[in-house]
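Only one chain comes next, encoded as structure tokens, the form predicted alone.
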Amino acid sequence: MRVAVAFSGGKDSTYVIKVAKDLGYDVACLITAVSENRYSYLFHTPLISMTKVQADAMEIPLITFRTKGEKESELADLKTALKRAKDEFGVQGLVTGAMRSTYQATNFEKACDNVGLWCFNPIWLNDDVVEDEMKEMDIIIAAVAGYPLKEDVLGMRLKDVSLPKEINKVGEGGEFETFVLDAPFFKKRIVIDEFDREYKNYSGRIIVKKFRIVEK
């Protein structure tokens, strides 16, 4: 089966690419939403412009679409992107990295039903998958949004961060967001040479200034 993957650049949406490949699916393309609302209800926003870099490192085609990030328009914009993936790449289904957000999973399923695609959420309610993700991928923290996470964790590798017990270990409460620099199926890896931090009141994100794609 040819599938698209809803791709944000974070650990979960990257991990499900591996899951799909291991199950024998042909990952024909990735689909990324670029939201004007950094607090989008449906889509991940930190470092979203870097998904093109990740797609190049994986050598997988990428479809990007812009959305205002409003509840009323996000679903319609997603449907349009899914139709494009179906028409251009002949995909039959969509794979997502949804883990605990019922709102996210339900809306992806609605959009898929509307355009005649199968929707697959392979890591739904499987928090333990984060252990596998950290072992197999090079993951950094791209954003934080919760006490007591401090500015210094921004840009750190997830495996090197000691998360407080009150923070969900997979960030499903929105406490942190991630970005993947490398994974076993990447053809090349990403190196971030320089970045800035935006941070205030336990909320912040990194802004990449310089990066490279290098041979593995």
Contents of the next structure:
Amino acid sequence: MRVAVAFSGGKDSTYVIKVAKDLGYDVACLITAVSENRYSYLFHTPLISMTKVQADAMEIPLITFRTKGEKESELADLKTALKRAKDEFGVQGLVTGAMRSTYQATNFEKACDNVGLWCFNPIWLNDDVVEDEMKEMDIIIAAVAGYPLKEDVLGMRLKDVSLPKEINKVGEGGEFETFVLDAPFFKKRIVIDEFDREYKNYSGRIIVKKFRIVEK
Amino acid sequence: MISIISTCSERLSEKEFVDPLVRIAKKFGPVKVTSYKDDIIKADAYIISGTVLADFDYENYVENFSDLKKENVLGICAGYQILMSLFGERLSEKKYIGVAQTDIGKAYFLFSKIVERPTNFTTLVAAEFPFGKIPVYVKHKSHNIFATAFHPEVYNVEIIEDFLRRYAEGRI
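Please could you give me the other form, the form predicted together with its partner chain, since above is the form predicted alone?
Time for the whole complex; same chain goes first.
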């Protein structure tokens, strides 16, 4: 089956590409929402502009769409993007990295149902997936949003960060967001040479200043 | 032995609908997963999984489940529909995607068909939908056959755990 993947650039939506490919699915395109609301519950936003770089490194086409990130408009905007994936790439299903959020899962399910696509959430309820993700992929912390994560974890490798026990290890509560630099199915890998940290009151993100795509 | 019967025609959906059940069931005994296309294996308790909203292939194999009519069974979503069909209940075309309030708190639903007035089953839990109050967790009046129209693995794990504790724990 040809599928699209709802892609944010983070560990979960990158890992499900691997899951789908390993099971023999043809990942025909990625779909990324560029949300104007940095607190969107549906679409994760840090380093979203870098998803094009990741898609190039994977050599998978990318569809991006803009959304205000409001509850009412997010779903309509997602449906439009899914229709495009169906028409342009002939996909029959959407794969998402939804893991625990029934808000996220419900919206993806409704959008797929509306446009006639199968909806797959292969890491749903799988809290242990982060162990495999860290084993398989090169992941950095791209954003933090909650006590007690400090500024110095921004840009660090996820596997090198000792997460405090009050922080959910998968970041499912939005405590931190991630960015994937490399994975087994990437044709090339991404190197970030220079970045700034924007941080205040336990909330922050990295801003990439210089990066390269290099051969593996 | 606990038998988990997948109703998924796609491997990607088994990751979502079967694997979470296996993780729960393993705490209560050995688990064997089979497909809706396979013959029923001998087990102490059976869980029939749900599947993707767009997946209806299992409807062509309802007769495969006839041997379960007197066994200890929990059917979830698609599994619920199979059990309802087996016992001749009338499924209505009603769709609901998302969280709804039930008598026991919130539950996560993903269905396109439901039995509004079961005749062979007792209502254990009902839920309020835009189209009315409907039984969503039922038990057969004579057999240890339970069915949920929602996905208990999301918010109501204790339903699965209670079922397995009663019919599978301590057995090999």
